[in-house]
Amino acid sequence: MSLHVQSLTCIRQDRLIFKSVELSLSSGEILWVKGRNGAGKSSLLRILAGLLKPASGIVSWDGTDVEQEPEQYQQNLRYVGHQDALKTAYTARENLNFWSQYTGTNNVAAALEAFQLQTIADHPVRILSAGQKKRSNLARLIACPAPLWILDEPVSSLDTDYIDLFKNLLETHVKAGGMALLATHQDLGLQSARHLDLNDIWQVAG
């Protein structure tokens, strides 16, 4: 399996984002997303979960236009973003078992288990303090497994015992043969990640 980025650009309301980003990722292998507010990394990870559109270039999967193949493309990834993707009224086992049934798996037990949210997973997620809701969302790709992970800020509002979870869960996933794509300010000390600035390539453009 393989992510590769040709040429991309990206222009939201007439602003030019970034453009000519160029990237690949493969089995078992991290790319941190880095770069300054406003330097396109949340853009960039919608554009590669399928929610935006490039103003041109070309995202390919396994040597195939993701345009090609859109659905096939979208059953091998996960993206969470910044916001969390959950129905407030609902409890955090309701919103897993929502998403299962959506994915077509069934994991929801091993999602609760793996985050820690056992004793909350009956809880309205209004109820729940921000990391709860964190550890909820994230909760996702364990309980709808995909080999691409795509994530926004993952570890905001989460304490440093469940930084180091969502790290082993990482970890696991990548030597699984897994993949993933993140986009974060906080160094998450992971020592085989590799590295995308879009400060490097906005200095290039310039």
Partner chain sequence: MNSFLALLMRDMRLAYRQGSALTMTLSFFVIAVTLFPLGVGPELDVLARIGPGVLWVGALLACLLTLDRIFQADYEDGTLEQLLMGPLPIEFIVLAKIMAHWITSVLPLIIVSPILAISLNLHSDGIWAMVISLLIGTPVLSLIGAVGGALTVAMRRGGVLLSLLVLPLYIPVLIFGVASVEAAVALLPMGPHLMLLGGLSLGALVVCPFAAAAALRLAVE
Given for the second form:
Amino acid sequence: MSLHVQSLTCIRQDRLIFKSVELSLSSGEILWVKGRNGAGKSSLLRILAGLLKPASGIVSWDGTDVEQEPEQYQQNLRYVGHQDALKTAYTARENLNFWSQYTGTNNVAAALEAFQLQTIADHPVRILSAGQKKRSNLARLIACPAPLWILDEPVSSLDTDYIDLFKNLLETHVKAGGMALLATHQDLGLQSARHLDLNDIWQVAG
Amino acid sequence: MAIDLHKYANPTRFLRIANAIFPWSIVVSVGLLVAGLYLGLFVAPPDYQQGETVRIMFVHVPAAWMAMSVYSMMAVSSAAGLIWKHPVADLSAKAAAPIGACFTFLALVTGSLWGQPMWGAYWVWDARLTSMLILLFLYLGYMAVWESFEDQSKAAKAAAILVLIGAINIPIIKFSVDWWNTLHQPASVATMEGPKIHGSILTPLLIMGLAYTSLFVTIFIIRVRAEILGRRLRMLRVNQLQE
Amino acid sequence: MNSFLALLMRDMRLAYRQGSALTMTLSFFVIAVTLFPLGVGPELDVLARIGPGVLWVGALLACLLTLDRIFQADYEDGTLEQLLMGPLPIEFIVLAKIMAHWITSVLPLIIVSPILAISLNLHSDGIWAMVISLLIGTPVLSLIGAVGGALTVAMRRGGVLLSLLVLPLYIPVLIFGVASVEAAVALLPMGPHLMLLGGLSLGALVVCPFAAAAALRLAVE
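We have the form predicted on its own; now please give the form predicted together with the partner chain.
And the full complex, kicking off with our chain again.
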């Protein structure tokens, strides 16, 4: 499995966000997308998640243009964005149960365990802390397994212990043949990760 | 660095054609308006029942025609904008809306002024007037959608969806209001049909219709031109920021 | 299909948990209808005359209050974009949410409408006609409302705009709905009116999910 991106250009509200972005990602790889605020990290990730249409360029999955079969491509990816996509009236377990039913997967118990959520799994999300919400959100990655993870600031509001936990899960996922694309401000110290700096692209394109 | 120049190829051609038409459309509008109003207000015979008040018809009826046809034109050009992503199509629907709303408003005001001598009340829930009123609401909603989005390309698509839903609905609304009217009013009450139409009335009516159309074209060109220039200006500013 | 059911059940359960919304809508409906006898006077003949119209307008406005919730909460917490990335086509997501809205926000109004109809001195034939016409006609309210809700979902104060967009489009349902009740009260056949209402519902069912889906795509971008 592999993801290829050719000369991707993004224009939003008549403003050029980035142009000519090239990247490729295959099984077992992590790509760390860097760049200052406004460099287009989130836009790039949203385009790759199929939420945003690029102004030009091609995104292909296993050699097929994802424009042609967006549903099939999106079954292969999980996206974690800035918002936590949790229903506050539901417990973490109920939230995960819904997502696994919705996507036709079934791995909720393992997900709760992986993110150490068992003790709080049956409290309404309303009363959880920001970090606990973030973990409940990230647990969707395990509850609804998919090879490609697209993660926008996945560790914000996590403390260092949980950041390490998350890094381990990420590395396990990649070793098992998955792949991940993540945008963060801080360096997670992932040795195996390749880098993509959106600031550089700007300078080259000048 | 310039972005997406081909997007402006079409507007440029549109501007060239519009600039060529513009002086003529002013002349034609003024000429037809003068002729139509003269024929309608002085030459056409008074109605044997309604007397001189029937002359309001020459202002009212063509305005109602325009109200409907401008909305249809907006629907067609919005559909074109959605399907072929033609850059002028969205702008032209946007530019046409306030003009259409003004014609609708004119039809409503003249209709109620006409209604006073006919029915003894400034507002009667006549089927046509009611339909016009609903059409005015549709225009206002459409314009409000354009105002509510910051991103102009999103506003264009949202407004296009709304105008198409409205276009599907207008015949249904029209039918339901007619139905409602016949349920609630005895058939003997006069409607806005006006007197039997014969030549001396039809000619000024048609001339006024053409005059309104040409007036619409004139104002429309001014508005589309302003829209295109505004968009270019925004684009220039953005490009300047990025250099 | 499982995804569709999962979404439908989730929305219904959520509405059940946040029961306050339902009681507020119901209270609004009851209070709005109660204002009319206070406004026009308690003569039973007058009330029976305006009853069908009052109930339909009340139901329409009460429904309007809940429209922004169809998509807004899911949009704000990021659920909507996750739903869009799931296996269900957007048109079906919209349909599931419309069904959930109708069941949780409109059906309760229909259930209490006979009681309000009695308070307005509506003839017993009229009460049955009222319930049947509401059952057949109100899906249009949810369907058209979903288009309005999808168009205004990304706006901070979309509520006012939503009513401006949606209310003119509700007029045919109002007219045919009230006409069918009035026909029943006058002991005339109400079949034609109900057929027209049903036609509106089916037409809206065909058009509105696509329009709302297109509007949602815009909102998420």
